[in-house]
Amino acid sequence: MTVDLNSRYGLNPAHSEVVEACKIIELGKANEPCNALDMGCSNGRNALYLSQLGFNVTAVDNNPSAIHMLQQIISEENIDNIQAQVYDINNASLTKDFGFIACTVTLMFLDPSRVNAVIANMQERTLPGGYNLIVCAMSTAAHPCPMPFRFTFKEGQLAEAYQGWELVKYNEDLGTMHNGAQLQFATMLARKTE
(Lines of atoms letter the chains of each structure in order from A and count residues from 1; the text may use other names and numbers.)
(Lines give C-alpha, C1' and ligand atoms only; values in the text may rest on other atoms or scores of the structure.)
Protein backbone atom coordinates (compact mmCIF):
# COMPACT_ATOMS: atom_id res chain seq x y z
CA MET A 1 0.00 0.00 0.00
CA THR A 2 1.30 3.44 -0.89
CA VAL A 3 1.49 6.25 1.62
CA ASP A 4 -0.27 9.45 0.55
CA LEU A 5 2.80 11.67 0.51
CA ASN A 6 0.83 14.51 -1.08
CA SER A 7 -1.47 14.95 1.90
CA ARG A 8 1.40 14.33 4.32
CA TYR A 9 3.18 17.36 2.88
CA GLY A 10 0.10 19.52 2.29
CA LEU A 11 0.14 19.14 -1.49
CA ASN A 12 -2.88 18.78 -3.73
CA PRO A 13 -3.57 15.27 -5.01
CA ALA A 14 -2.03 14.32 -8.35
CA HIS A 15 -3.83 15.85 -11.33
CA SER A 16 -6.82 13.67 -12.25
CA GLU A 17 -5.60 13.34 -15.84
CA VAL A 18 -2.22 12.02 -14.63
CA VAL A 19 -4.05 9.43 -12.52
CA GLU A 20 -6.22 8.44 -15.52
CA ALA A 21 -3.25 8.31 -17.90
CA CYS A 22 -1.39 5.96 -15.57
CA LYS A 23 -4.23 3.46 -15.86
CA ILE A 24 -3.50 3.28 -19.60
CA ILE A 25 0.27 3.56 -19.71
CA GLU A 26 2.13 0.32 -19.27
CA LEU A 27 5.24 0.52 -17.13
CA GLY A 28 7.17 -1.21 -19.88
CA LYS A 29 8.31 -4.62 -20.92
CA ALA A 30 8.47 -7.07 -18.02
CA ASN A 31 6.77 -4.35 -15.95
CA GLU A 32 9.96 -2.34 -15.63
CA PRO A 33 9.17 1.29 -14.90
CA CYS A 34 9.69 3.73 -17.73
CA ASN A 35 11.24 7.14 -17.37
CA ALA A 36 8.67 9.88 -16.85
CA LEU A 37 9.03 13.65 -17.04
CA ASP A 38 6.84 15.98 -14.98
CA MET A 39 7.10 19.34 -16.77
CA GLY A 40 6.22 22.27 -14.55
CA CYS A 41 6.18 20.04 -11.47
CA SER A 42 5.73 22.84 -8.92
CA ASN A 43 6.01 21.24 -5.45
CA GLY A 44 5.81 17.74 -6.91
CA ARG A 45 2.21 16.53 -6.57
CA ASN A 46 2.40 14.55 -9.84
CA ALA A 47 6.06 13.52 -9.46
CA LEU A 48 5.40 11.95 -6.05
CA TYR A 49 2.40 10.06 -7.43
CA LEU A 50 4.37 8.76 -10.42
CA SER A 51 7.30 7.71 -8.26
CA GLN A 52 5.00 5.65 -6.04
CA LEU A 53 3.72 3.82 -9.13
CA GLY A 54 7.31 2.87 -9.94
CA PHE A 55 8.17 5.38 -12.65
CA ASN A 56 11.67 6.88 -12.68
CA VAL A 57 10.72 10.56 -12.58
CA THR A 58 12.51 13.68 -13.69
CA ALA A 59 10.65 16.65 -12.23
CA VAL A 60 11.40 20.11 -13.63
CA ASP A 61 10.20 23.60 -12.87
CA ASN A 62 11.69 27.08 -13.25
CA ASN A 63 10.79 27.94 -9.63
CA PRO A 64 13.82 27.18 -7.41
CA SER A 65 11.67 27.35 -4.22
CA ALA A 66 9.28 24.69 -5.53
CA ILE A 67 12.17 22.44 -6.57
CA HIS A 68 13.83 22.95 -3.18
CA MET A 69 10.63 21.88 -1.40
CA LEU A 70 10.36 18.76 -3.57
CA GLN A 71 14.03 17.96 -2.96
CA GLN A 72 13.39 18.18 0.79
CA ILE A 73 10.51 15.67 0.51
CA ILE A 74 12.71 13.36 -1.60
CA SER A 75 15.41 13.54 1.06
CA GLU A 76 13.09 13.08 4.05
CA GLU A 77 11.32 10.11 2.44
CA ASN A 78 14.51 8.56 0.97
CA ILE A 79 12.93 8.51 -2.50
CA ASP A 80 15.41 7.20 -5.04
CA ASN A 81 13.37 7.47 -8.25
CA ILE A 82 12.78 11.25 -8.52
CA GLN A 83 15.32 13.74 -9.77
CA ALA A 84 14.09 17.30 -9.24
CA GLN A 85 15.83 20.14 -10.99
CA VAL A 86 15.36 23.77 -11.94
CA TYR A 87 14.77 24.01 -15.69
CA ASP A 88 13.26 26.77 -17.82
CA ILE A 89 10.75 24.92 -20.01
CA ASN A 90 10.82 27.86 -22.47
CA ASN A 91 14.31 26.70 -23.50
CA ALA A 92 12.85 23.57 -25.14
CA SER A 93 16.18 21.84 -24.59
CA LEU A 94 15.37 18.42 -23.13
CA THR A 95 18.24 16.01 -23.74
CA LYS A 96 16.91 12.72 -22.29
CA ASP A 97 14.27 10.42 -23.76
CA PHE A 98 11.12 9.52 -21.82
CA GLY A 99 8.32 6.98 -22.03
CA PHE A 100 5.84 9.43 -20.52
CA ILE A 101 5.86 13.23 -20.45
CA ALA A 102 3.17 14.95 -18.36
CA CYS A 103 2.62 18.65 -18.91
CA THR A 104 -0.53 19.60 -17.00
CA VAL A 105 -1.59 23.25 -16.58
CA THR A 106 1.94 24.38 -17.49
CA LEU A 107 1.93 25.64 -21.09
CA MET A 108 -0.34 28.58 -20.25
CA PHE A 109 2.46 30.12 -18.15
CA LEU A 110 5.11 29.89 -20.87
CA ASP A 111 6.30 32.45 -23.39
CA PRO A 112 3.68 32.07 -26.18
CA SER A 113 6.38 32.32 -28.86
CA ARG A 114 8.10 29.22 -27.37
CA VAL A 115 5.14 26.82 -27.02
CA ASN A 116 5.53 25.25 -30.48
CA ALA A 117 9.24 24.62 -29.80
CA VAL A 118 8.43 23.15 -26.37
CA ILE A 119 5.87 20.75 -27.88
CA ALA A 120 8.27 19.78 -30.70
CA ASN A 121 10.99 19.09 -28.09
CA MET A 122 8.58 16.97 -26.03
CA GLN A 123 7.68 14.98 -29.13
CA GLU A 124 11.30 14.51 -30.13
CA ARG A 125 12.23 13.29 -26.63
CA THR A 126 9.37 10.77 -26.40
CA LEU A 127 10.36 7.18 -27.07
CA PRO A 128 8.45 5.27 -29.77
CA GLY A 129 5.31 3.93 -28.11
CA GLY A 130 5.63 6.56 -25.38
CA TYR A 131 3.01 9.06 -24.27
CA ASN A 132 2.53 12.81 -23.94
CA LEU A 133 -0.15 14.17 -21.63
CA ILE A 134 -1.09 17.83 -22.02
CA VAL A 135 -3.78 19.78 -20.20
CA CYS A 136 -3.93 23.47 -21.07
CA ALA A 137 -6.42 26.32 -20.99
CA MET A 138 -8.12 27.42 -24.18
CA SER A 139 -9.62 30.65 -25.37
CA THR A 140 -12.37 30.28 -27.96
CA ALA A 141 -15.14 32.45 -29.36
CA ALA A 142 -17.70 30.49 -27.31
CA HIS A 143 -15.58 30.52 -24.16
CA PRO A 144 -13.02 33.34 -24.01
CA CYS A 145 -10.48 32.59 -21.28
CA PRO A 146 -11.35 34.63 -18.14
CA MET A 147 -7.81 34.30 -16.74
CA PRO A 148 -4.81 36.38 -17.87
CA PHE A 149 -2.73 33.37 -18.97
CA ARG A 150 0.22 34.08 -21.25
CA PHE A 151 -0.78 31.27 -23.62
CA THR A 152 -4.03 29.48 -24.47
CA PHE A 153 -4.88 27.01 -27.23
CA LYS A 154 -7.40 27.75 -29.97
CA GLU A 155 -9.92 25.13 -31.12
CA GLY A 156 -8.20 22.09 -32.62
CA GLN A 157 -4.72 23.57 -32.20
CA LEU A 158 -3.38 20.89 -29.83
CA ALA A 159 -4.76 18.00 -31.91
CA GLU A 160 -3.16 19.53 -34.99
CA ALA A 161 0.23 19.65 -33.25
CA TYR A 162 -0.01 15.88 -32.67
CA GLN A 163 -0.92 14.76 -36.20
CA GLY A 164 0.68 11.37 -36.80
CA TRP A 165 0.34 10.37 -33.13
CA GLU A 166 -2.40 8.14 -31.79
CA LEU A 167 -4.78 10.36 -29.82
CA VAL A 168 -5.73 8.02 -26.98
CA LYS A 169 -7.81 10.76 -25.37
CA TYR A 170 -8.68 14.19 -26.69
CA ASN A 171 -11.29 16.70 -25.67
CA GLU A 172 -11.83 20.43 -25.42
CA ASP A 173 -14.29 20.46 -22.53
CA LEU A 174 -15.33 23.11 -20.06
CA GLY A 175 -13.66 22.75 -16.69
CA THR A 176 -13.34 24.59 -13.41
CA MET A 177 -10.07 25.87 -11.97
CA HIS A 178 -9.44 25.43 -8.24
CA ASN A 179 -10.30 29.14 -7.83
CA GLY A 180 -13.76 28.47 -9.31
CA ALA A 181 -13.18 30.09 -12.72
CA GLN A 182 -14.88 28.22 -15.57
CA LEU A 183 -12.88 27.81 -18.74
CA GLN A 184 -12.33 25.50 -21.64
CA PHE A 185 -9.39 23.09 -21.49
CA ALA A 186 -7.63 21.10 -24.19
CA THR A 187 -6.89 17.67 -22.68
CA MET A 188 -4.85 15.15 -24.62
CA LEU A 189 -3.13 11.84 -24.04
CA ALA A 190 -1.24 10.91 -27.21
CA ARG A 191 0.87 7.87 -28.01
CA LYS A 192 3.88 8.17 -30.31
CA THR A 193 3.46 5.56 -33.00
CA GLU A 194 6.41 3.22 -33.48
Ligand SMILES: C[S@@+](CC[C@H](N)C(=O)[O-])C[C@H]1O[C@@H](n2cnc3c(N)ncnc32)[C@H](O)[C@@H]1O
Given for the second form:
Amino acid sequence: MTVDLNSRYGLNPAHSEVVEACKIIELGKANEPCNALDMGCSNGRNALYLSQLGFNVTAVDNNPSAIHMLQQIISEENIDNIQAQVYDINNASLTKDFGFIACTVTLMFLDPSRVNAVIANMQERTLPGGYNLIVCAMSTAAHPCPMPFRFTFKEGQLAEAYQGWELVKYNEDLGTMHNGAQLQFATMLARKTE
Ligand SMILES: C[S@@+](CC[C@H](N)C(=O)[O-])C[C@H]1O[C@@H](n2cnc3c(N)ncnc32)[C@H](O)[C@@H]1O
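Show the other one: the form predicted together with the ligand, since we just had the form predicted alone.
Following is the full complex, with the preceding chain placed first.
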Protein backbone atom coordinates (compact mmCIF):
# COMPACT_ATOMS: atom_id res chain seq x y z
CA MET A 1 0.00 0.00 0.00
CA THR A 2 1.28 3.51 -0.83
CA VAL A 3 2.10 5.60 2.25
CA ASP A 4 0.32 8.99 2.32
CA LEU A 5 3.42 11.20 2.48
CA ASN A 6 1.32 14.38 2.56
CA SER A 7 -0.27 13.48 5.86
CA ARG A 8 2.96 12.02 7.23
CA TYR A 9 4.57 15.47 6.83
CA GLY A 10 1.53 17.53 7.82
CA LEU A 11 0.89 18.75 4.28
CA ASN A 12 -2.54 19.28 2.78
CA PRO A 13 -3.67 16.74 0.19
CA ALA A 14 -2.75 17.54 -3.42
CA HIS A 15 -4.85 20.26 -5.09
CA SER A 16 -8.11 18.67 -6.25
CA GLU A 17 -7.49 19.85 -9.83
CA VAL A 18 -4.11 18.10 -9.85
CA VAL A 19 -5.82 14.91 -8.70
CA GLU A 20 -8.50 15.31 -11.41
CA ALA A 21 -5.94 16.11 -14.10
CA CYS A 22 -3.95 12.99 -13.28
CA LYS A 23 -7.01 10.85 -13.98
CA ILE A 24 -6.98 12.23 -17.53
CA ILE A 25 -3.29 12.46 -18.31
CA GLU A 26 -1.72 9.24 -19.47
CA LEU A 27 1.71 8.83 -17.97
CA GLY A 28 3.15 9.07 -21.44
CA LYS A 29 3.71 6.83 -24.41
CA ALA A 30 3.43 3.14 -23.50
CA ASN A 31 2.60 4.24 -19.96
CA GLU A 32 6.14 5.38 -19.25
CA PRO A 33 6.09 8.13 -16.60
CA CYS A 34 6.50 11.57 -18.12
CA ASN A 35 8.38 14.60 -16.81
CA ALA A 36 6.13 16.85 -14.74
CA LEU A 37 6.78 20.38 -13.51
CA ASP A 38 5.14 21.80 -10.38
CA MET A 39 5.36 25.61 -10.69
CA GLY A 40 5.18 27.30 -7.28
CA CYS A 41 5.37 23.99 -5.43
CA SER A 42 5.52 25.44 -1.89
CA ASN A 43 6.54 22.56 0.38
CA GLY A 44 5.44 19.95 -2.09
CA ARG A 45 1.89 18.73 -1.61
CA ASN A 46 1.40 18.33 -5.39
CA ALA A 47 4.97 17.25 -6.15
CA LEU A 48 4.77 14.38 -3.63
CA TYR A 49 1.46 13.25 -5.09
CA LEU A 50 2.82 13.31 -8.65
CA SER A 51 5.96 11.49 -7.54
CA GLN A 52 3.89 8.73 -5.98
CA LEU A 53 2.01 8.33 -9.27
CA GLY A 54 5.35 7.76 -11.00
CA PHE A 55 5.96 11.10 -12.69
CA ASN A 56 9.53 12.41 -12.81
CA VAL A 57 8.90 15.68 -11.00
CA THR A 58 10.69 19.00 -11.11
CA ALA A 59 9.33 21.21 -8.31
CA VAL A 60 10.17 24.92 -8.28
CA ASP A 61 9.45 27.79 -5.94
CA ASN A 62 11.19 31.07 -5.12
CA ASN A 63 10.83 30.45 -1.37
CA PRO A 64 14.08 28.77 -0.25
CA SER A 65 12.62 27.53 3.05
CA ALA A 66 9.74 25.76 1.26
CA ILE A 67 12.23 24.10 -1.10
CA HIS A 68 14.44 23.18 1.85
CA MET A 69 11.52 21.47 3.59
CA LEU A 70 10.66 19.53 0.43
CA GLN A 71 14.30 18.53 0.01
CA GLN A 72 14.31 17.19 3.57
CA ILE A 73 11.26 15.04 2.82
CA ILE A 74 12.89 13.82 -0.40
CA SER A 75 16.01 12.87 1.52
CA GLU A 76 14.20 11.22 4.46
CA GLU A 77 11.99 9.17 2.13
CA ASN A 78 14.78 8.37 -0.37
CA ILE A 79 12.63 9.74 -3.18
CA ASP A 80 14.50 9.54 -6.48
CA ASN A 81 11.97 11.16 -8.83
CA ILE A 82 11.62 14.73 -7.46
CA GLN A 83 14.10 17.51 -8.13
CA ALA A 84 13.27 20.53 -5.97
CA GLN A 85 14.86 23.83 -6.95
CA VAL A 86 14.66 27.49 -5.99
CA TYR A 87 13.54 29.28 -9.16
CA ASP A 88 11.84 32.62 -9.82
CA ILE A 89 8.97 31.87 -12.20
CA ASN A 90 9.00 35.53 -13.32
CA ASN A 91 12.22 34.75 -15.20
CA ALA A 92 10.28 32.58 -17.68
CA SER A 93 13.48 30.72 -18.40
CA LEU A 94 12.51 27.04 -18.31
CA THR A 95 14.83 25.05 -20.54
CA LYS A 96 13.64 21.45 -20.04
CA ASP A 97 10.61 19.89 -21.77
CA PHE A 98 7.69 18.41 -19.82
CA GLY A 99 4.66 16.25 -20.51
CA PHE A 100 2.71 17.93 -17.71
CA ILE A 101 3.09 21.39 -16.17
CA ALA A 102 0.93 22.23 -13.15
CA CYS A 103 0.62 25.81 -11.93
CA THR A 104 -2.05 25.90 -9.24
CA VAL A 105 -2.85 29.15 -7.37
CA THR A 106 0.56 30.61 -8.18
CA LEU A 107 0.21 32.98 -11.18
CA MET A 108 -1.60 35.51 -8.98
CA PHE A 109 1.61 36.12 -7.00
CA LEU A 110 3.72 36.92 -10.08
CA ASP A 111 4.76 40.23 -11.58
CA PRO A 112 1.76 41.04 -13.86
CA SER A 113 4.09 42.29 -16.59
CA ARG A 114 5.71 38.80 -16.73
CA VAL A 115 2.62 36.58 -16.87
CA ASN A 116 2.39 36.50 -20.68
CA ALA A 117 6.06 35.55 -20.90
CA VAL A 118 5.63 32.90 -18.18
CA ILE A 119 2.70 31.32 -20.03
CA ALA A 120 4.55 31.45 -23.37
CA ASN A 121 7.55 29.74 -21.74
CA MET A 122 5.30 27.02 -20.23
CA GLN A 123 3.71 26.43 -23.62
CA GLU A 124 7.04 26.29 -25.42
CA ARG A 125 8.44 23.79 -22.90
CA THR A 126 5.42 21.45 -23.14
CA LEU A 127 5.93 18.40 -25.34
CA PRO A 128 3.43 17.84 -28.17
CA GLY A 129 0.44 16.02 -26.65
CA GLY A 130 1.45 17.27 -23.18
CA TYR A 131 -0.71 19.15 -20.71
CA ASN A 132 -0.79 22.47 -18.82
CA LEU A 133 -2.94 22.82 -15.70
CA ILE A 134 -3.59 26.36 -14.46
CA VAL A 135 -5.77 27.50 -11.56
CA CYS A 136 -5.69 31.26 -10.94
CA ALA A 137 -7.81 33.98 -9.37
CA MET A 138 -9.85 36.27 -11.59
CA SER A 139 -11.24 39.76 -11.25
CA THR A 140 -14.32 40.47 -13.35
CA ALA A 141 -17.03 43.13 -13.51
CA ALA A 142 -19.49 40.69 -11.91
CA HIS A 143 -17.04 39.58 -9.22
CA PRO A 144 -14.16 42.00 -8.59
CA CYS A 145 -11.42 40.15 -6.75
CA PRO A 146 -11.59 41.06 -3.04
CA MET A 147 -8.01 39.86 -2.41
CA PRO A 148 -4.93 42.01 -3.04
CA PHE A 149 -3.35 39.58 -5.53
CA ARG A 150 -0.69 41.06 -7.81
CA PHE A 151 -2.22 39.41 -10.88
CA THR A 152 -5.72 38.21 -11.79
CA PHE A 153 -7.20 37.03 -15.10
CA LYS A 154 -9.96 38.90 -16.89
CA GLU A 155 -12.93 37.06 -18.38
CA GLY A 156 -11.84 34.74 -21.19
CA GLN A 157 -8.19 35.81 -20.93
CA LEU A 158 -6.73 32.41 -20.07
CA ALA A 159 -8.71 30.60 -22.79
CA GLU A 160 -7.47 33.18 -25.29
CA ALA A 161 -3.87 32.56 -24.27
CA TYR A 162 -4.37 28.87 -25.06
CA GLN A 163 -5.90 29.25 -28.52
CA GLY A 164 -4.80 26.32 -30.68
CA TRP A 165 -4.63 23.98 -27.68
CA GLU A 166 -7.38 21.50 -26.81
CA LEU A 167 -9.18 22.83 -23.72
CA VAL A 168 -9.87 19.54 -21.96
CA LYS A 169 -11.38 21.45 -19.04
CA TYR A 170 -12.10 25.17 -18.77
CA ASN A 171 -14.27 27.13 -16.41
CA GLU A 172 -14.34 30.50 -14.65
CA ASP A 173 -16.49 29.40 -11.73
CA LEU A 174 -17.19 31.37 -8.58
CA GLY A 175 -15.36 29.93 -5.59
CA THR A 176 -14.98 30.68 -1.90
CA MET A 177 -11.58 31.02 -0.26
CA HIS A 178 -10.86 29.64 3.22
CA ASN A 179 -11.34 33.19 4.61
CA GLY A 180 -14.82 33.36 3.07
CA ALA A 181 -13.86 35.73 0.21
CA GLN A 182 -15.80 35.00 -2.99
CA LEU A 183 -14.09 35.30 -6.34
CA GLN A 184 -13.94 33.62 -9.72
CA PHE A 185 -11.14 31.22 -10.55
CA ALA A 186 -9.95 30.35 -14.03
CA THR A 187 -9.43 26.58 -14.06
CA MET A 188 -7.92 25.05 -17.16
CA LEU A 189 -6.48 21.72 -18.26
CA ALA A 190 -5.21 22.17 -21.81
CA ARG A 191 -3.54 19.68 -24.16
CA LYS A 192 -0.97 20.80 -26.69
CA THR A 193 -1.86 19.51 -30.13
CA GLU A 194 0.59 17.00 -31.61
C1 LIG B 1 -0.62 29.65 -2.74
S2 LIG B 1 0.91 28.85 -2.93
C3 LIG B 1 0.43 27.51 -4.01
C4 LIG B 1 1.29 26.31 -3.81
C5 LIG B 1 0.92 25.09 -4.68
N6 LIG B 1 0.99 25.37 -6.09
C7 LIG B 1 -0.39 24.51 -4.29
O8 LIG B 1 -1.25 24.26 -5.15
O9 LIG B 1 -0.58 24.24 -3.08
C10 LIG B 1 1.81 29.91 -4.06
C11 LIG B 1 3.27 29.52 -4.17
O12 LIG B 1 3.86 30.29 -5.22
C13 LIG B 1 5.18 30.62 -4.82
N14 LIG B 1 5.62 31.79 -5.61
C15 LIG B 1 5.15 33.04 -5.57
N16 LIG B 1 5.83 33.83 -6.43
C17 LIG B 1 6.76 33.04 -7.03
C18 LIG B 1 7.77 33.26 -8.00
N19 LIG B 1 7.97 34.47 -8.52
N20 LIG B 1 8.53 32.23 -8.38
C21 LIG B 1 8.36 31.00 -7.84
N22 LIG B 1 7.40 30.71 -6.93
C23 LIG B 1 6.61 31.72 -6.51
C24 LIG B 1 5.05 30.92 -3.33
O25 LIG B 1 6.29 30.86 -2.68
C26 LIG B 1 4.07 29.81 -2.91
O27 LIG B 1 4.75 28.66 -2.50
